[in-house]
Structures are given as structure tokens and as C-alpha cells.
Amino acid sequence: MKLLYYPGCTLKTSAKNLEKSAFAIMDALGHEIAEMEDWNCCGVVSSLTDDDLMHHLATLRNLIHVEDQGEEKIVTLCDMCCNTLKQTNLRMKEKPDDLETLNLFMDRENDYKGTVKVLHFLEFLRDEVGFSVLKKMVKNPLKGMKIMPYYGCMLLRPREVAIDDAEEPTIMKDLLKALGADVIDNPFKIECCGSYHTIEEKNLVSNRANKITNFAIERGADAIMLSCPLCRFNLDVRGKEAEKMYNNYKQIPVYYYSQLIAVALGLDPKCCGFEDHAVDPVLLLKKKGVFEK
């Protein structure tokens, strides 16, 4: 299966471990993943107020494009960037008026049919693949690790495009389960990790972290596992920076779930990129034999 992929920017900078390895994924599950053509920054966030359309042009541009590639599916790694993409595309499908201002507006471009349809990388390998498929391939359990799944905000709000139930997501257990983790829940698995706070308030993000890591080390888990980079960087780097504000404090490791995948599969520990973490993941996989030592 050949699967168009759109990037946005922080893959291609910060997050670049978390495209390598999801691309390591693809190529062992036997699909082709193909960057789409001339794509631009989604706009980062959806516009909060009905009357504000310029905030989708952005993103709508990319959905075009997506079209005149002669494609229905465009697939994302940023929970950031597909939460923006399928909010504006359910708002171009569900007013048309607005639909009709935009694509006035955008005269270079064709008109946008509303025939694309948004996934996350996610939804892509439980929906399309299968957890249990994945499950047959894994060379290397997680046994013995203990790890909680963190969903933070922009997979589950708004609920009109969430990848899974906003109160009681599984799916991110599920692909735990399948890669032979123990699971850790957690109530703050589904509150903000401080987001662009990072910037201008650096310490109050240090403060979600110790908070959030906290929370699961009294649940006894050994990692949190994630989905979006900038709540990677806010628990790992920032929880990292917390260990210097708060006393007894030590920051856990943090996974993207491609690297566990990845991980799991047995693919090239490369792929991963584990260096670019402020705590190194790597030594909770030697100590529990999943690396060997």
C-alpha cells in the first residue's frame, strides 16, 4: 500500500526520530510512504472563532494539494498538525459557504472538492493495519516494562476529531499490550503537558512534568510513552530541568510509540534516534533485557 504523507515542520527539525522510525515501521510492514508534494505549515492551531477563515487558508492549501495528487488519504505523525487538518477539512465539509469564501479567495489554487480524508499515524496502524498484526511481529516483548500512555490534548479535543474516546482512550493501551508492555493508567494521561508555555514559562511546564512523571512513578511505571513532540520535549526536557526545582525528584524516560515499535520489530536501534532525548531511554531497555546488555 502506498500512503501519502504530510510532514508539517517540527518532523523535519525536532521530531525528526519520530519520522525515522514511523518510516522504519512502514517499511517493515511492507508499505510505501511517500512525502506529499509542495505542502506548507498546517498553521499550527485551529482558529477558536467562526468568523475567522484566514487562519484555515493555510491548511486548506494543503488539502488541495493533496487532491492534485490525485489522493483521498493523507496520513500525519504531528498531533498538532492533524488536529489543525481535520478541523478545518470537517469545516469545509460541514459549511459550504465557507468553503465556497476560501476557494474564491485562493485563485492559484483549485478548488477544494472535500474529498480528503485526515489519519493519524495512530489510527493508521490500528484501523488499516491491525494491533494484532503488529503483534505477530514483535522479536522483542517489552515484558517487563511498565509504561503509561500519555495522550496530552490534540488527539481527543475536540471530540469532532478525536482518534479515540476524549475521557477513556484505549487505543495507545491496546498497542502496549500487543508490543507485550505492562500498562500504567493514569488520570493525567489526558491533561495538557503546559504546550507553548515552554517558551515564555518555562518553569510552569517543569511543573506539568513533575506533576504528570510523578503521578506514574506513584503508579510504579517505568516510561511514558507519547505520541506528540512538543509534549515529548515538554516531559522529557523540561521534566529533566524539573529535577533541578523539585527535591527527590527524577525525571522517567520518555518513548514516542514508533520507538517502541520499532523497538518491538527488532528494527535497527538507529532508526530511533535516542540520542536527541534529555533522559536516556535507552538504559530502561537494557535493564530490562530488552537491548541486550
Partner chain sequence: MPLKSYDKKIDHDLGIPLQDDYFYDEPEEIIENKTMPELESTVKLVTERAKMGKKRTIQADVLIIGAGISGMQAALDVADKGYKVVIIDKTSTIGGAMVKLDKTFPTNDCSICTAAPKMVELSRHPNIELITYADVNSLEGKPGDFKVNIWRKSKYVDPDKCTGCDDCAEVCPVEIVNPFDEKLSTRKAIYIEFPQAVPIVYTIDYENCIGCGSCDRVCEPEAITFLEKSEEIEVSVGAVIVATGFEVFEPVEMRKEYGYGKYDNVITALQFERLLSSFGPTEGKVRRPSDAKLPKSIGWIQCVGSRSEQLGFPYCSRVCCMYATKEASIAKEANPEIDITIYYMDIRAYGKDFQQYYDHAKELGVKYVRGRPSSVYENPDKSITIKYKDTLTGKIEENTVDMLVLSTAIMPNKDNKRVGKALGIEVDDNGFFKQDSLLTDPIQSTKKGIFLAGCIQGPKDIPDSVSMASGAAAKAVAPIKNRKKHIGKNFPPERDVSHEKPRIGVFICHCGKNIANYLDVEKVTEETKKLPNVEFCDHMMFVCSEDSCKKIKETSKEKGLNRVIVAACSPRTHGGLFQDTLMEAGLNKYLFEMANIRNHCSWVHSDNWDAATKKAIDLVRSSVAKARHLQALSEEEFSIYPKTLIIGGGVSGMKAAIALADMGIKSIILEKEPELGGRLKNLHSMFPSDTKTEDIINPLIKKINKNKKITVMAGSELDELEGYIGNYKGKVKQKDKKKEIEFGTIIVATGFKEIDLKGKYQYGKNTNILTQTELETKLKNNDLKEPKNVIFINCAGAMDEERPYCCRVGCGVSIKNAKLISQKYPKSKVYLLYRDMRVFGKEEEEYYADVLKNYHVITIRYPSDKKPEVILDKKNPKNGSIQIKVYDDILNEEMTLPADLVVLTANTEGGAGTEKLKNMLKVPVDSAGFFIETHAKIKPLDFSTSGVYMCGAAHYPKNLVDSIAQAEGAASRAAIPIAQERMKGEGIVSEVIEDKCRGCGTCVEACAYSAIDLIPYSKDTAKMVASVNRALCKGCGSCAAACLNSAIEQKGYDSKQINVMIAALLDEEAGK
Given for the second form:
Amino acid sequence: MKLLYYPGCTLKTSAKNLEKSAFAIMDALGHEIAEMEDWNCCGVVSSLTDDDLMHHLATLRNLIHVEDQGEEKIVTLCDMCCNTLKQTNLRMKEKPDDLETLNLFMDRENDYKGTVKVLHFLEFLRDEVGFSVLKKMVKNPLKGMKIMPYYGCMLLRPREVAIDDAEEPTIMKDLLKALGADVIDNPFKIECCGSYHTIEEKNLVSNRANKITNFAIERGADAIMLSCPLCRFNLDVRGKEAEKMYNNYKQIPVYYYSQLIAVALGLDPKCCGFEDHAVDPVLLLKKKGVFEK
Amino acid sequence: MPLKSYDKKIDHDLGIPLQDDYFYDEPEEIIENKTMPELESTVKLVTERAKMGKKRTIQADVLIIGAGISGMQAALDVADKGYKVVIIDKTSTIGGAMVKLDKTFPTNDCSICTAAPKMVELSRHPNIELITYADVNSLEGKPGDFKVNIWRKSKYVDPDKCTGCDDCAEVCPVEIVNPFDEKLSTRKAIYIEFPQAVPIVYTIDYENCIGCGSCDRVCEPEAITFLEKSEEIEVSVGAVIVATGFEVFEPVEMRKEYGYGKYDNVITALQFERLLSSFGPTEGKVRRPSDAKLPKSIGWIQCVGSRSEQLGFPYCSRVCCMYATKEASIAKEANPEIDITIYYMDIRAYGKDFQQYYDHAKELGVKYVRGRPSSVYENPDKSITIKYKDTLTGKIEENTVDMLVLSTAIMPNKDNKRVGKALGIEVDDNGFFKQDSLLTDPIQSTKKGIFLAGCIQGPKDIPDSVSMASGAAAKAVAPIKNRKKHIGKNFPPERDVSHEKPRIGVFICHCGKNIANYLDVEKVTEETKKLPNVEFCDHMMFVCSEDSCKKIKETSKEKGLNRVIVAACSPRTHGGLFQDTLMEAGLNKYLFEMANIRNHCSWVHSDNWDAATKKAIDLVRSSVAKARHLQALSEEEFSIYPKTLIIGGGVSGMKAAIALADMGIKSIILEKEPELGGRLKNLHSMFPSDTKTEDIINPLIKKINKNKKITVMAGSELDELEGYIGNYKGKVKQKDKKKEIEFGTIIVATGFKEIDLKGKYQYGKNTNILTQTELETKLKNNDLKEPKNVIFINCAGAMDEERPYCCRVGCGVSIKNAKLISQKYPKSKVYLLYRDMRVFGKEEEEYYADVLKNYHVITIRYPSDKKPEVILDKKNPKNGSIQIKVYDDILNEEMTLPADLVVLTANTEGGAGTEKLKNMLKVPVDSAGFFIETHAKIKPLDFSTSGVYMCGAAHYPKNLVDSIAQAEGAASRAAIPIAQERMKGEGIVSEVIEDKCRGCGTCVEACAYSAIDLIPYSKDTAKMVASVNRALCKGCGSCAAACLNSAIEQKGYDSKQINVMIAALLDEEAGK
Amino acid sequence: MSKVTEKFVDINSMNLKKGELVKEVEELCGENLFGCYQCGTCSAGCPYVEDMDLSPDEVIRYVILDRKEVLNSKTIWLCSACFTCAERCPRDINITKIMEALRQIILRKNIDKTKLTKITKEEKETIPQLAFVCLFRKNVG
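Right, the form predicted on its own is done, so what does the form predicted together with the partner chain look like?
And the full complex, kicking off with our chain again.
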């Protein structure tokens, strides 16, 4: 299978490890994944006002280029990009008048015909590969690791573009089970991490990280698994900063799902880029005996 | 457990020798191996008989689908008029959802105690055929001539043989989740829904039965039979009533944020009812599902799935506010240390005594928080933390409770769409059956001849369901009114025993294990045999079973018995059955006595065999002592004048008259105004469909004027009244003339009126301060000048110390009028000041949302202790500008709003003339002037005085839909005595010993049924003595107990009989 | 006494195209604010409500009552558009879009909430890019 991939800005900078580990997984699965040509920033947040079409331009351009490359599917690793691309895609389908306006405006681009399907990598793994396939390939089961899945906002809301049920998602739980880990449920798994407030309201985000993590720790979790690069930063980096703000608080390591899959599959841990994390994720893996190196 | 002896090896069903394959493997082996060996012999015969298959046909008058409280009420109403009813229910028993409840609001009556007598009455009614475990398949034909196809599933248990002893369920190896207990417990594959089920026949759940035959092996009466097969039945009727009830929404697909199905301690309100119920999974104790301990705190979340335009249903479920208050107050009263909080948006305590019930719950310590929780989560100790905003304090809070109860939406029965298709009637968007026209014909479905009753048309509580069911009965009788009627049962002629010495027969009941396991029935029998005058005494398993009753009849004839005593349960349970048995044996039914050795003995002394036995012996001896003095009593028959007087010619009165006329009964409408129409004449339109009042009243008036069965006396008032049920004579004042009329029954439909606001909110001091009615009249006559700022103030004179009740219709009226003003004057700004938004009826919540969104009405909630203040311009108070000061309870700040039109939603009270009417009719009225019904839940349209009924706003303010349902219901109730043509009074009436009577009137005061009057003494007309009206007397005995001179004796319970009983009870020798 | 104490925008000089605040908001986001019956679900579920001066349901109420000071509230800038409120609202009102509309009213008058002139080297290198784009998209006109 050949898959076209949309990276988005962050995957090329502060979340390089997410991309690397994902590529390693595709390699192990025997599928080809190729970065699409001529992509641009997705725009990050979908426009929320009815009259605003300008902010859809950047996103739409990417979808057009996917069509140009003769593909019908585009997979992304970044939750934000996924959400934005999906929302624009949906808007174009629901309001053909808006699509026509944008097509006319972007006169130097081809017209978007509405054929592209946007997939998050997790969706791809669940629907097109199948977690049972991954389970069979597991060499180092994550036995003894009590992991709390954290979804954040963008994967599940709004409902029209969600990859799983908005109140009771199970995709990460199923994945963790396939990898052999113990799943810790947490009512905060679908709450916002703080998002862009990490720039101007650092303490607010540290507060969030503390709340989310504390709940996980109370229920016995050793680690958190998530998929969004911004969530990772907020829980990991700002979470570590929260250690200074709260007594007896220790931030637990935060993993990308792709890193955990890579470890479980026995792939070269270099692809995981664990050194980029604030709270050392390797320590826990070693402690649980998952990780020999 | 007695086992059958299989030495003879004969199959008891087929009478053929048993093959060796009769004896199955042990149940465990079958479950293990998952095999069910076929019983060749029986299967062959059954198949052969099935091939002969003839469809059973039943000829009847009305078919009722669904035997919950609505279905049962409709069935009884129709059957009492003499028509034949077939009633079916898809479960194996009748009772519906009402039997699942513990207590009912606002009276806190035990639910099963109020429903069970109706269930028993229905099962014994000679005109009603009950088919349970049956469902409807198809319908064809037209009104007056329908053919309905029913599929009756087999219970595989012979109803004539089953005694309800429970031996089979004890040995059944299969356990499945019990839907009756709302999945909180398990039941076996052979089961009875609940202990008081009617009919008391065990049912085999074929889908889960593994065919091991254990039940068959232990069934003593040999009631298990595979020959009892499912069958198709064709019922020919003239009308159909659909009363299939409701289901409760389970938030597993939608509204998952409340954790139902995920967290152990989150349950629905109906599950909580099962916990409270004495025959539920915890025997009435409130226990947490996770650890079966008493919870220290419980929370209720209202509107789960209701009032939701996404992830739920848009309508209001109407009963949840009250049932949550009920459940909370019951739990709190039983366990005052539990912390209870109800999270709500509005508390819709709209009905009669509801607001007072809600106030009482608050006094008990139930906390109410206005805030809809966002989500809940479970803590490691399984307690639930709720996150919410207390909108009245503005604080975001978290509260942890041990148990969370979700008040989920009332949903239409899942089967509705299929039933609707089968019958050819339409279902609305939410799945409830559609009525022909909400505001003019709410009971008529979309197909003529098929009527709706109860929650099937929309969520509603028990009194509203029962009223509507009676209304459906009235409408169902219309197409069949000319059919032959069957009133009462035919019995053989009575034998005169007055000259005979007492020959008493005593039948002592085991009641299965209920009595026999706790006292020595053999000993009781032996001791009783020794008593003088006892000619026969025996004990049996179940005296109420058919073969036992047969035995009573046979023995009576054989031994020449002239008194019968049954020592068993309460007379309330089977008293009527035994009396009928006596009559079938040719004996007067009052020659019967019951000794309650169950409820009064074995049930309460279950831990002391000897003491219980002695007490039972004493009780039976006491009954024998009385029986010696029992006399045959007669029930006086009264003729019924076939006409009904309807007092009040508003919509309720008119609808009642039309319903009666459709049933072939004449009526007189007495209206004090010069024209018919009532309050609606002055109103503009009605919510929620904005129908103009002319379009409602005028067609009715036209219909009435054309109908020869209805006499209209307008501009008339009832001046004098004498008589009693069936025999009333009245004098009507029409202008200056007085006219005499005769009638048999009376319907009170006198309506209500707005209270005099007496200067409240400066009413009367400024020309621009109006009541809702005044506003509507002005709008109707185009007499309103364009206002800029309109402010509605709801609950004026309501829910305060003077009048603690809610006016029920005010919220709806204010929304409707806000819409009217906004439509007429789009530039006006409209504010609505309210305390609770109580729009609970069908389509009302949606109407409310619509008005807010499309007409931009701003609602401001004010607290009960900070009422709005109306400030007039000092220089020009009569016509000048007005300011309203209101405290916004949600923003927690005071606002001052300018107004050039202020509309007050005044509370309501009983119609004028209530005082005079109540004295004439001898009926009670409450402090607000509304008439008091005999039973708040199941007899909302009847007075305690027989022959008088009520409907509409005279009972309590209500909207048009509920008024019409009640009006048609009252017509049905008033028609029953008329349809029966003759009426029998009670036998156990009181009788005055005139010579002893002092004429003090104490008995008159004591009588709840207005059956006693003072009349001139026959021997000295200057003196007054009491006189009992046998038509009204119900035989309660209060007068006999109250009389200071012992001048009243109650037949069947006279002083001699009671004294003899007491003496025999206490002294063994005296009993001889 | 208003709960809003910030003075970010001069509301007196605020000229609204539609005159009333609620009409302006409704045009921008297409949501009918009058449908709100103040149940409090949105506020209870909002992750940042404890730091807000006006809770989301109060914001809606202020808009309906045409209190322009709502434009000065911290709330509309603290909202991260996580959609929790919109998903749970029983009246099916998309409060996220309402917050955006309020932000846009200010931003379209060329008033920027964020004037991020200096970013430290460490921040540039560690904070994910998407946070910056998001910030600028949300707070800059």
C-alpha cells in the first residue's frame, strides 16, 4: 500500500520524532509512505465564522494538491492538521457554493473536486491495517505498563469530523490492549490540554497538565499516551514545569502512540527520538523491562 | 418438593404411555452439551394438532391493546356500561409501568395497593376477556366493524391448573436478566412478573428455556404443558383503544457523559423505583449497586435525554420533576442522614398539590440545585463526582455522591411503529401516536374508530392517563352504542335460610407456603371442627383457585351450609370472588365472613409457630361467633334517570355533552352566561398550536345546536337540588322564571377564574397594567396600542403564603401571549419574568423554544423571596411610565426595566358560585375553590358522593388538551350508571333506629359520602332524626362509630355481631 | 455591578454594523442565542471556566442583554475552541462559534489581542509551531 502523507509544520520541527517513528512503523508493516508535494501550512484552526472563507484557502490548497497527485487519500500525523483538513473538506462538501467561490478565487490552482478522504494515522492503523495485525507483530509487549490514553480535543470534536465516539472513545484503548499494556481510564482524557495558551498563559497550561496527570496518577497510571504534538508539549514540558508549582507532584512520562508501537514492535528506538522529551520516557520502559537497551 | 411418581409412565397431557426418551438428561448436562433431545412422541402429536389449526375467533365490542393503568381504566369503563371488552397485553401480566413504582406522587400512596384492586376487578369482570402474552398483528375494516388479528404466545402453562406456588421457578436452572426489575436482578426461564400478577399463571420464556423439563417434574397440579400452544386469534370489535404505554430512555447511545452503563452506581430513576419497591431486588432498601451498602449521599440529574435538541428528545417528559422529588423525599424520610441533591433546570411541579409536595420535600432537607451537570466521573471508591454550575449562585462546583440517579426521558414504546403500521395509525416525529388534532380531539388517533389513551399519546402522569383512558372509553362506545349490553352476572335464585339454624362451613387456606409454613393449618382445622354450628371444616392449598371454589359450592349443597367462612387473606384481595362463589351456590353473599390469618397472622408472626397457630385458631373462632349472627342482606335497586346535567357550558362542558350524545345519552347544559363558550370567548388563541378560540368553540356550539340529545339552558343557574344518584330533581333559575328538571347524574364543569390581584404589582392603579385575560381580550378586539417595552410578570399571587399552589397554565399562556405581541408589534421588546418555566405538555417545550428563538423574548428568572417591584410615575400614576425592578437570579443582580405595558399572569381559583354549588351537591371544595376528587391518582373525575363527576378547570386549572380528555372522561363516568339503567346499592348500609335518635347531626358530619340527612321524625314531625340514603351509603360504618346514642347500626357489622366477635376472640369459652 | 473589569476595548466607541450586539453575533456565527435556557452545562464543562470572569452561559446572557462590556471579558480570549460546550449543549447551540464571533467583532476592527513582538530563542525552538499559528489565527485580526 502506498500512502500519501501530509506533515504540517510541527512534524518537521518540534515533533520530528513522531514522524520518524510513524515512518518506521510503516516500514515494518511493509507499506510505503510518501510526503506529498507542494504542501503548505494547513492553517491550524478551522474558521468558525460563517462568512469567513479566506481562512479555508490554505487548507483547500493542500486538498487540491492531493488530487493533483492523483491520490484519493491523505494521511496526517498531527491532530490539528487532521481536524482542520477534515473540517474544510466537510464544508466544501456541504456548501458547494463556497467551494465554487474558492475555486474561482484560486485561479492558478486546479479546481477541487471533493474526492479526497483525510485520515489520521490512528484511523489508518485501525481501519486499514487492523490492530490485530499489529498485535501479531508485537515483539516486546508493554506488559506491566499502566498507560492512560489521552485524546485531547481535535481527534474527537466536533462530532462530524471525529475519528471515534466523542464521549467514550476506544481507539487508543484498543491499541494499547493490542500492544499488551494495561489501560487506565480517566475522565479527563477528552479535556483540552491548554492548546495555544502555552505561549501567553503558561501557568494555565501547567495547571491543566497537573489536573490531567494527577487524575491519571491517582488511578495508578505510570504514563500517558497521546497523539497530538501540542498536547505532548503541554503535558510533557509544561507538566514538568508544574512540578515547581505543586507540592509532591511528579510529571509522568508522555509518549506518542507511534513511539509505543515502535517499541512494542521491537523497532530501532532511535526512531522514537526519546531525547526530545522533557520527562525521560526511557526510564519507565527500562524499569518495566520492556526496553532492553 | 413433592415429586410425581412415574411408576405408571403415562404422559398426563396426552394420556399415552411414556417413551423412554421422556426422561431428559440433567439440566447441567444439557447446558454443557447444548443439546435438547426431541421428544418424539409429543412432538408428533403436537405437529398433527397444529396442522388441524383453526383460528380462534372472538366476538366483542371493544378491543384494548395494552393493560397498564390506562388500558385497565378504559376496559373497566367500557365493561361497566355493559359492552364486551377484549384486553390484551404483550407481557404475561397486566399492570403496566405503574406496578413497578413504589409510591405515587403527590399522595405517596403505595402504587401496587392502588393498582391491584383494579387488576383484580378487571380479571373478574364478566364483560372483560383478558388475553395476556399477546400482541396485535393487523387490523382491517371500518369503525363499528373491525377485524383484528392477534397473536397469542403460549406460556406453556395451563392457566386453569397453575396455582402460582413457585415450585417450578425454584428448580429452573436458567437465569436471565429481569426486565421487570429494570435489569437489576435475574429471573428464571419460568417465571411470574411480580407476586401480585394477574393472571397468576407462570410463564415459560420460550426463547430462554432449555427444555430440561425440571419444572414439569415438580409441578404438582401438572400445569406445565406443551399442548398449550401459541395461536392466532381474530377479534371482531367495533372500536379499538391503544394504550401501549412507554419506556424509559437508557443513555447508552446518547448522553454518555453521565456514565450510565459504564459506572456501577449510575442508575435510571425507574431502577431506583425498583430499589424502593418492597418486592424489588433489595426488598425496599436503598442500596448502592457496587457494594450493596446504604449510600451516604444520592444525586438526581433531571432532563437526561429530555428537552434536548441534540443527543436526546426535544420534548419535556412531564413527570420526571415530580418523580425525582418523590423518590428523594421517600429516601430522605426513611434515612434522614442521607445527603440528597436534585440537579434541575426547572422544577415542573404544575399539578394539583404538586407545588406543596415540592415545598415539603425541601422542608425534609432535599437540596435542589439549579444547574445541569456537564459530565460525571467515577472515583476509585466507585462514588460519582458531578461537575456542574449552580446557576443561582454562579459558582462552578463539584459534588461527590455515592449513587447517581438519572431522570431519563419517557420514550414511546419501541414497538410503536410496528403497532402503528399494523393498525394503520400514524406516529409523530418522536414516536408517540399522533392525535387527530391536538387542541380539539386529543383522544382520536389518525384513524376513525381507533382511540389513544395514556402515555402512548405523550408522557403524562397517572391521573391524566386515567382521565384520558375514561375519555377513550367514552369515544369507543360511540360506534357500538346500539349493541346489546350485558349488565351484571346471572346467578341462581337465593335460598331463604332465615328460618334455619346456622350451619357453618369453614375453609382454611394454606395460601401456598404463605400461611401453611408459619402455622399449623391442620391444628386450626381440628380445633374449628369442634366448635358448635360448624358442619364442615377443611383446609386446602389455595381457596381462591377455581377448583377450590368449585369445592365450596359442592360442599355447600351437600352439607346444606348456610354460612361460609374462609380463613385466608384480606377480604380486599378475594372477598368479591368468594361472595360470587356463594351466590353461584344459591346463598346470599352477605352470609360470608373472612378471617384474615395471613396478613394479620402468618405474615406478621412468621417467627413463632405456636403463637401464630393459637392466634389463627382465635381468629377463626371469632369469625365463627359472628357467622352465627350473620343475616342475609338485600341490596336496594334504584332506577337511573337517563339524563346527565352538565353544569357549565365552556369547552369542557360542551365536549362532555357531545361525548354523552355520541353514546346515545341525553344531557342538559346549564350555562350562566347568555352564550356557550366559557372562558375561551374572551381569549384570542390557544397554545401550543395557536389555534384561534373561535375555531375551537364555534364548531362545538354548532354541533351542539344540531344535536337533539343536548338541551342547552343558557343564562341559567341551578337554584335548588334534591335527590341522589339516578334520581335528581333540580330547579333552574332562568331570568325570573324557575324551571324544574330531572336527571340521573351530574357533571361539574364550572371552570376557573383569575384571582383578584388586589393591588398586587400595582394592579388597578395604572391603565397599562393588565392580566393575561385582559390582554387577550384587547388583542382579540384590536384594542391595544403599540407598546415599546412589554414586561410579563408570571406567578402573580401564586406559590406564596396565601396561595401556595401553581396555576399550571400560566407559563404556557405567557409564552403564547409574548408571541402574539411580538407577531403583532415586531419592534416591541418583550421580557418575561418567571420563577420556573413550566411548559410541560405535548409540543409545549418545542413551542417555547421556538418562541424564544424566533421572537427574541428575553426571559429573566426571579427568586421567590425577591419579587419584582412595579414603580409608577409619581406625577402620573394612572397613565404614566412604569419601571420594573427585578432581581435576575442567574446573573445575581438587580435590573430596572422600563415598561409601557405590564402583563400579570394571575393565579387562578375556582369559578364563581362554587360555594353555593358545593352545598347543593354536597361535595367538598379545597381552599382555592377547586373541587376535591375522591382519589387523587386513580379516580380524579369522581366525587366521593356517587352520581356527581367533575372535569376541566373546576377540578384544577389545566390546558385545553387535558380539559378535553377529562371532559370526555367525565362523560364516560357519568354514563356508567345510565348505561346500567338500574343500580344496586350496598348491602352493608347503616340504618337509623329512629326511636333512639336525638337528631344531633353528628353522623351527618361523620359521613364522607353525604349519605345522611336529618328529616322530620315520623312519629313527631317537630323532632328531627337522621336518615340514611341507601343509594349513597357505602357501608363504611363511620356514622355507627360516631353516634353517641348507639342509634345507628350498620348491617353486617352491628353491635351484637361485633361484641360476639370480641368476646370469642379473647375467651375460648365465650366462642362456644 | 459588572463582573467584567478589564478595559481592553473602548466599548463606547464600538460601532456595530447591526446596532445590537446579539444581531451582530448571530450574523457572524449563525447561532440563535435566544434559544439558551441558562442550564449551565457549557460552563460546567469548560476547562478554563475557573479563570474566566464571565462563565460561557453568562457571556451569552450579556450578549442577549446587549451589554457590550462582554467584549472586554477575559472569557472570549481564554476560550481555546475545544468544542466541549457545543457538543453537550441540550439546545444545540454552538457556543464555540459564538466566542469566535465575539473575538472577530474586535479583531475586525483592527484591534489585536496579541502583540507578540519578542519570542525567546528557547521558545522558538521548543514550542510546537502549530501553537504559534493558532495564537495568531485566534488573537490577531
